[in-house]
Every structure is written in C-alpha cells, then in structure tokens.
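Quick heads-up: it's one chain on its own, the form predicted alone, in structure tokens.
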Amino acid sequence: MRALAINDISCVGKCSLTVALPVLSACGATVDILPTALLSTHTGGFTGYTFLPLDGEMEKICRHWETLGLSYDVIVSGYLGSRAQIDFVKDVKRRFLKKDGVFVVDPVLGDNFTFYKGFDEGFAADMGSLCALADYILPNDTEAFLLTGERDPERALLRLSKLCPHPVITGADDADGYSLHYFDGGAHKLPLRKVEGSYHGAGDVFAAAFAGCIASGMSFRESLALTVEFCYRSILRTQKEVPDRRFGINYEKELSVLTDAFKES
C-alpha cells in the first residue's frame, strides 16, 4: 500500500506531517509526502512562529514524480494554506489516485466554532468542493458547522452525506454525551470516552489512522474502532505525561494499537 499524505510541515508540536508519517507507516504504507507549509511551531499557542507557504514548489514535486511514474492506493489531505492549494489537491488527486484508491480529505477550517486565521466563508466554500471529490470526510464539529451552517452534528451530518458518500464528524458534545457521527448509507452514532482538556494534532493523528487502516482494507465501522481506540489510548497518555499540551499527543507508545492490528490482518 502506497500512500501520500498532504498536509503542512510544522517542525514543533507533533501534528500534520510529523504524524502522518509514523502513523500511516503504522499501518502498512510506504507513505510519501507533499508538503503545503513550512513552519517552526504550528500555530496553536504558539506565537512568533516562521510560516512558509510551499505552493510554488508543490507543482515543481508534483513534475518530477510523474516521471517516476508514481499512483498512490490513498491520499490524505489536512491543513491547505490558500484556494489555490484547494484547487492544487484536486489536481493531484486526478493525477496520482489509482482508480480504485480511497481519497480522504480532513477540511482543516477551524476550531470552537470559528474560523482558523486566515480562513473565512469563501474558503469553506471551497474546501467543500474538494470535499465533493472524497471517499470519507473527517470534520470535526466546527468544521462540520463551517461547512452547513448546521450547529447540531446529526443535521450536520445529512447535510455533508450530500457532499460526501461517508462523512464523519469527529467528535461533538450532543444530548447523549461526547460522540462521534458517522454516514454508511444512514447515520449513526458512535459514544467516545472524553478525555477532559484540549490536545492539538489530535486530529491529524486520527486522520493519519483512520487512512491507513481503510485504505488497508478494513471495513468503515473496524476502522472507525481501531481509529478511537488508538486516539484515546494517545490522548489518555497524554493526560497523565505531558504538562504542556501544545506540543501534541504522545501516541507514540500506542502505536503497537495498530502494529499489532495489522499483524492479525
């Protein structure tokens, strides 16, 4: 299995490429990267950070690796810097998917129900028409608002089942307790144990794992468990070791949640 994840490169934090690598390889893939961002921290509670935008380099990687001849089983895109980007990715996607490859698209847009810096309605807009060309989609609950208008993540959730064949809202607060959302042919819902605070790159290392364990071939449900399973374990962990949350989750000893998975596989 092949994959290629397209996400930013923040140097400090633990989150976008820095764990799709390990997380995917985790999984099986031979994973190669398209970098959208360079920066020297990510930008959640950091301040004074480089950042770096890569646009013009993308197509100058994207050349060379036709001519190695290149096609990937699965693409993962995360954090896209600008509309071009948006457009960028779904230029890749025709280019390097293999017809029967699994595209998964995580529409980085915000947090606590409002827009990361430098985003606005035009570029959720936008992140929606790539959402249109996934498999699976994997919003958390403010993206899944930003991308409806719909605060309620079972509404949220038939409304992005028309843009995408499987959308899965990630977690959100509901009636029932913290939950995550999920469309396979109606909706249903999954209870996940909360985990008290605020952990950044959580949702890339779900993203990561999620990716890798369908592009595998496991099922939408077996993957969805495996996923929460591994994401909790993480975060649990990083709970109880790391005092300073900014820099990322320690999945890194939970990472036999997948090795073995796939040794049974």
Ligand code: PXL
Given for the second form:
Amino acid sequence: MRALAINDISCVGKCSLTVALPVLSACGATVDILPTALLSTHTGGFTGYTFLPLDGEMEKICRHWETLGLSYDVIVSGYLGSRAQIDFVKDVKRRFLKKDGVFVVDPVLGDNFTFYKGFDEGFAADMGSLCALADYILPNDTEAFLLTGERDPERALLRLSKLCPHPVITGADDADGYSLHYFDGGAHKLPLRKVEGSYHGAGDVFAAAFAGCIASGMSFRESLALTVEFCYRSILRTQKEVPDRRFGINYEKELSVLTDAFKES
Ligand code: PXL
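Let's see the other form, the form predicted together with the ligand, since the form predicted alone is already up.
And the full complex, kicking off with our chain again.
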C-alpha cells in the first residue's frame, strides 16, 4: 500500500508529518510526504516559532513526481497553511490518487472551540470545499462546529454527511458522555473512555492511524475501533509521562497495537 501524507513539518511537538510517517508505516504503508510548511514548532501554545510556507516547492515536487508515474492508494491531508494550499491539495488528489484510492481529510482548523492561529471563517469555508472531495473526514468537535455552525455533535454529523459520505467527529461531549460520532449511511455513536486534559497532536495521530487502517482494507468500523484503542493507550501514557502537553502524544510504545494488527497483511 502506497500512502501520501500532505501536512507540515513541525520540527518539535510531535504532530503532522513527524507523526504521520511512523504511524502510517506501522500500518504497513510505504509513506511518501508532501510538506506544506516548515515550522520550528507547531503553533499550539508556542510563541516565536518560525514558519516557512512551501507553496512554490510543492508544485515543483509534484511536477517531478509526474515524471515518475507515481500514484497512491491513500492520500491523507492535514494542516494546510493557506487557502491556496487547500486548492493545491484538490489538484494533488486529481493528479495522484488511484481511481479506487481513498482520500482522507483531517480539516485542521482549531481546538477548544477556537481557531488555531492564522485561520478564520473564510478558511473554514474553503476547508469545507476540500471535505466535499473526501471519502472520509476526521474533524474534532471544534472543527465540526467551525464547518457546520452546529455545536451539537449529532446535528453537526448530519450536516457533515451532506458534504462527505463518511464523516467522523473524533470526540465530543453530549448528554450521554464523551463519544466518537460517525456516519456510514446512518449515524452512529461510539462511547469513548475520556482521559482528562487536552492533548496536542492527538488528532494527527488519529488521522494517520485511521488512514493506514482504512487503506489496508479494514472495514470502517474496525478501522475506528483500532484507531480509538491506539489513541486511548497513547493519550493515557501521555497523561502519566508528559507534563507539558505542547510536546505531543507519547504514541511510540503503543505502535505495536498497529504493527500486531497488520503483521500478516
Ligand atoms: O496538530 C495540528 C497542527 C498541525 N500543524 C501545525 C499546527 C497544528 C495545531 O496547532 O500548529 C503547524
């Protein structure tokens, strides 16, 4: 299975490409990367970080790849630094995704019901137009709200299902507790064990694991269950081991959840 991860390189903070590479690899994928920007750290809670957008370089990289005849079983996109990059990713899907390939979009917009630095409503609307081209979208509760205007996850899921056939809201509180919501023709709710606290990079770990599972031919439901198990264990470990949550999730010692599942495939 050949995967393309489109995301930034945050040198410190264990998110985006530095997570996508090991996690997709643990699912047995050959992983190529298309970096969207180079940052000294991610933007969540750090100040004074460097930010180099790679827009011009991305087109040059793709032109070279076309001479190699590359194509992908799965493309997974994450943090995009500008509205132009959102348009570019649409083009990358058209140029490089196999006919029966899977396009997974993590619409990275914000957390704790606020936008990440540099994003606004116009950016969210453009991200929605990228979601409309995806087979699976993986917003957190904040991103589901920013994309639909609905705070209630069940209503947000239904709105998202008009955009994309398989939306997943990766974790949201409602009257019944904390749950993942997904749609596969009907709406479903998967209760989650909540680990108290806020865990930067958890969404990126989730997106990479889910993309690896679904592209390996695992069913939607099984892919979610395995991804949830991997993320839960990693977050629990982080709660015990990492006092400063800006430094990401300690997922490394839990990669065996994925490697064991994909040993024979
Ligand atoms: O984890 C999402 C993410 C990815 N990349 C960058 C970010 C963030 C969230 O803050 O800043 C650069």
